[in-house]
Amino acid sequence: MKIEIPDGVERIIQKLNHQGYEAFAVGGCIRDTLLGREPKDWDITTSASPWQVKELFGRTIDTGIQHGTVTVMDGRTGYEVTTYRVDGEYEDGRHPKSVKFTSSLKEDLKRRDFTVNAMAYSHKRGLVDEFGGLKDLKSQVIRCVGKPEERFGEDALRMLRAIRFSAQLDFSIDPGTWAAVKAVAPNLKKVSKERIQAELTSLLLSPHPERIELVYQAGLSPYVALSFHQVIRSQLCIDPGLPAKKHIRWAVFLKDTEEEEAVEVLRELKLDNDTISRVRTLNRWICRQIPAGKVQIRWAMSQMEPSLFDDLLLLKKSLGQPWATEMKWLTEEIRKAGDCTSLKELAISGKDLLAAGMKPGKHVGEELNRLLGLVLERPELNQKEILLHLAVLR
């Protein structure tokens, strides 16, 4: 079986090869490029140590170096060199105490999280796949290398990785490994919540969204977060159509969440501002019923940037929201009619209020919105001199 794998990562391995080092692509680039998928990052792993790479390629930098990990530089990519390795013992359920080098791709492949993940290709020697990862790979299942429950005690995030994984490949999850996250959940609560956060997300911004469900069923959910483990999935549906934003995913998926819940959970889960403020906006308006009129229609644009807006009206359209369609029709024509829907659109500002002698102060932005809700009202308003003639200049 023959692999197309990158020119620089060939240049690596061939280099290391040929000062007496074994050499591998390792890893995740291997499963995806035999599913076909185009690989995010190509791993190596060797038998030679960080030194010896570091001595033998000329741009390097410490990566992970303590764990073996060296990333070496081919033009202005880098890849990242592992020394093969075996783990010392796991204290805190996510990393080793120690690591220690080993002359062996096999024990490197033994401490990998699942068979598909757990092999390794060169030209020279083909492809390495001590734990059925091929045969896996080709029934579509997620299994642990080894024992699971032992693959779960040393990381415990390896649970809610299974879990995407099926989401991402749409692979099921073997029996037994499936019966040990189960078993073995509240070690969870090891793993912090950042960790946890990015793992949900890939699991929702995947193909297979409405797998979030297993974390539930596995009893993760506890260990997730109260907030999360307290969210109302009764009609739990997430349209894998959507677009992947982290916003959006996250937004449906709290969507029968009261508002200043669902804000607990993204701050729990210790997701960035940005998002949350994003989910909170669409929170408040996805189930909020908005009459198909321009009107009530600009008045909810006024509420927020447009790209929001829109990301509102898809979401609408998914959840089949009577009016939908008739709404991003009339969207268009307000915004092909060049209507005013923001502050910034306005006709005035501030500093021309302030010109025809209003005296500053928090009034000032007051007025501003109050003549913004007569232009929403009645959009051929919105000139300065009719604005000018309408402000109340107190």
Second form
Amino acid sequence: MKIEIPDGVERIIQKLNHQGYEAFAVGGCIRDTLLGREPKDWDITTSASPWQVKELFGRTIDTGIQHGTVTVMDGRTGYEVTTYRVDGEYEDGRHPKSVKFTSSLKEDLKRRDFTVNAMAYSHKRGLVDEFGGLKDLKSQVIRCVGKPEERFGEDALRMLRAIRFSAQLDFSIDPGTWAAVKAVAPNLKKVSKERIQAELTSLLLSPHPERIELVYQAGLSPYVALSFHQVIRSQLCIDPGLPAKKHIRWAVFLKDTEEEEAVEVLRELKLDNDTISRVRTLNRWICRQIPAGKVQIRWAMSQMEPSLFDDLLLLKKSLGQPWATEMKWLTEEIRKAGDCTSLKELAISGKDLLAAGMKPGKHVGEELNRLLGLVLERPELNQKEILLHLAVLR
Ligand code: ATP
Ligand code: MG
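Same protein, different form: I have the form predicted on its own, so give me the form predicted in complex with adenosine-5'-triphosphate (ATP).
In what comes next, the whole complex appears, and the chain from above leads the way.
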């Protein structure tokens, strides 16, 4: 079987081979290529030690040298080259206590999570598939390498990874693997919130975001976070046609949850502040009816960034809310007309008010907001002279 691999990867493999080391493309890139999908990145596994890799290549970065990973730069592209390793015993289900390097590719493949992620390839040796990955790829199954309970005991995050890959690839989870997830679900409490969040976010961004339901079915949800466990999912149906943006997907997932509780979920899972603030705004406005009138729409537009308002319209449409299509038209008309919908676009600034004799203080901002309110109702008022005339100078 011949697999296309990028020139850069081939150059690295050849150079390692020339020095007498084994080297293969491995993991997700082989899985994705066999599925006809574009791999996100290409990883290389080799019998050479990290120090030998560093010596051999001009430009390298110590990405995770304690775990045997060195990034080799080929032009502008970096490839992670990792030494064959056997993960030692896992401490607290989080990190391997020790990493042992090995000279055996099979050992390296054996430590990997799922059969479909445990294949390696080189032009010289062809596909190396020690654990039935190709068969599982064909029957579209996520199955642990080795005994599932043991593997989830070593690293509990793998349970969420199983669900995440099933959602990304539209694969089922092998019954034995699934039974093990249910049996050892409480182990997830040992995993850091950041790692959990990264998997849940990938899951929500996938073509099957609704499979987040499996996290609940497996009994994993209480160990994700208490607030997450309590999310209301009565009519959970996430339109996979919605743009794969973090804040949009999290907002749909949390659409029936109260604003403060939704924010709590995201905080507990350590999402970034930017995403939290966008989800908060979307959450607040999803449940508000915006009447299909220009004044009300301009008012809503003034409450968020233009791109977030577009996202809100998409969400409302995908949720089948009334007037979503009409709102979109009216929004376009408002934008075409160049109506003011933010303080930035107001024809008058704080400076102008001060120059006109207003005393500094927080009432300057309040007055600007009041004027904005007038302009949202009557866009034709957005002219400096008119607004100066209307301003109450205190
Ligand atoms: P993606 O396309 O999402 O990057 P991937 O398969 O490349 O998928 P990574 O998380 O980038 O996933 O990991 C690369 C490879 O490392 C996996 O294919 C798998 O072989 C191995 N791996 C990653 N995380 C684990 C883990 N927690 N336990 C065991 N093996 C893992
Ligand atoms: Mg990857």
